[in-house]
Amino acid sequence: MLLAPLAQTLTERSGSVPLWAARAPGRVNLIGDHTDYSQGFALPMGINLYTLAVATPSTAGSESIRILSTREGEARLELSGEDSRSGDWTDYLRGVLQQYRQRGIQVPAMDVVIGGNLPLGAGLSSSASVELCFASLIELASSQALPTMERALLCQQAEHDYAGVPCGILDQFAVSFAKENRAMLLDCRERSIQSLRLPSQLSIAIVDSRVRHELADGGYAARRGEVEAAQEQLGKSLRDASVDDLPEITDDIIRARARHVISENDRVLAFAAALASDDRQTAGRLMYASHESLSRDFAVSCDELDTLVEAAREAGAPGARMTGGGFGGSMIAFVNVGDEAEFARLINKRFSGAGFGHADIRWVEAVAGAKAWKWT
């Protein structure tokens, strides 16, 4: 359903039907934020909100990739010479393309239309999704498939080099390795993944705060710098630290940032154990504790997200927390099956009553990771 309009637009622009298609899911992090760049643990899943693309070989004899994003506009990526950063949404694509070119992969000239239903800036990894969608498309078009892990790391490096976001591996790995009906325990040091069943009799809600975050604006990098400062003072990764080490950190802010990461790693492992035993009560309690830590110790929440989480608690949701890098974005909540309508009513009542307007609620399922395929 989502691909058909993109295919029609491509044909109208290029005069040709699509030859290749690709899609990549967004991701929601059930627990474990700002732990990945200190070799810690996270527990994400792919969600059924997607970035999609269709493409056909260019017939104009150009040495470029002509792109139309149905949400962002038009762009042209050069296939010869240096394609420098432009400071906008195209940098996610330019960075990916340059990574393939640096590996000597001959990317063909093509016309591409990109769209989808994954909201932008909502803390659901739209950046990694568009990177992996485009990367999968490039590999199919060039007949040069990379191993899944190498592709994920390529996209992470592209985001560092071109988008200016010093992200860890969480988003790219989640979008790449996601499995249907499963969450994943991601060990960011070992780069290993353990597949986990989701709790039974629970629906998963994502509620958009509508506060759009821009991780490239410095907040994310500042938090990463504070985590690195804590590790420098302790002389070890926060993955290897405990709360007993915290008194060694003299700065109050740096100590608070470290306390979040250390305690969050513990919560992720406890959450994974709760999933394994289908212990919804413990899993939910850990989600609320994670939000409290992100809001107070790591200071990446906002009034809208705090209001949503408190509303979810009042609505009887077993668990809820902000998700993603923060500074806006979305809340994820576990909701008992059968309570969805009442949950939505109470969330909207509290959110609008606080002056934040209508709450945008999406009900999501766990889906498989990025892929590309021939259209015909």
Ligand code: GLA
Contents of the next structure:
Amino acid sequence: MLLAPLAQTLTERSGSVPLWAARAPGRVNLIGDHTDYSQGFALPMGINLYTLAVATPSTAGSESIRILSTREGEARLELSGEDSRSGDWTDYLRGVLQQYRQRGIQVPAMDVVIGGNLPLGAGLSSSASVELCFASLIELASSQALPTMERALLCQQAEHDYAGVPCGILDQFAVSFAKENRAMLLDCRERSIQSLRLPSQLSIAIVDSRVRHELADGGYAARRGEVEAAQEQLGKSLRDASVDDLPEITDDIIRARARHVISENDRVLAFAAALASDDRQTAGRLMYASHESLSRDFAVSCDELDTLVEAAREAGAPGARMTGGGFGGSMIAFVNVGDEAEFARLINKRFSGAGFGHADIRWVEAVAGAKAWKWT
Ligand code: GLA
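Got the form predicted on its own; any chance of the form predicted together with the ligand too?
Full complex below, order starting with the chain above.
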């Protein structure tokens, strides 16, 4: 179990056993990328790759949260006085803590050890996962449980304010509301969720392109700006626009961005209908179409991801696409049960043959969202 080594580290550091534990999954988006911040649709699920944390109250007199991240280092977050962005991994935690403090919630001083097996920066929402793991822990330690929606929105705000990424609600909602064995159709305007069965007889692969995206470095914000420009020209949300509106947009690039978003929303709804009738062929075709659109019209793919998706198609996978914000990150593929080994062989051959090295393939399942619990 992944938590046991974290608990041992905590005990070695603080001299006491954990009192609280928390975990949050990563997410993979099956379809519907760059649609959330224009009130559209997305269709993610939680995955069995996690951020985990254990914690214990600090000895008397401490006014801070002492954190050891087994993957990123040590930090101390102050519980009183001013706090500000530090420009590193701790901003996700600082941002979340700040949100609770602003709400007047008394967060106790504690020692925290945080770790997990969710790859960082691979397009699987490691930042939302860290935020929600820490938020769940804070709420348990402070005996203040917020409604799930409020917690998700609080973490989104933390990301805006502290990490400087103007993200939509996709990641925080997926990590918060995920259900075991289910994907979710997320309506980002209504903030409503419909739980959907996954197709039968399919395995889900995530392949890391190993190109590390930095959403904070401007590409994401630039795309968001382009989508806003399109909405301004049309005088309405892209959620309410159709392809017939596209000729009204004069700039070629802005028109292409809008074409992606409008067509992607249609694909998400068609994908949800395909899942409802267990039609994996149609669902898979929509995934390939989504990739094409993200790569050509939205320009957020890269050679490594395009190569992976082509290789998946050649390997006979029913569906594959880049997933998440892009500029690197991961591909998701639907693979017929029984074809996993051959899929892995072919993907590796093609990926390493193109000079991109060994392909990192993970087989994932849909799991429940973030939670915290008493350790003892
Ligand atoms: C990132 C953002 C999300 C969403 C996706 C693209 O993951 O955090 O809000 O916009 O990119 O679908």
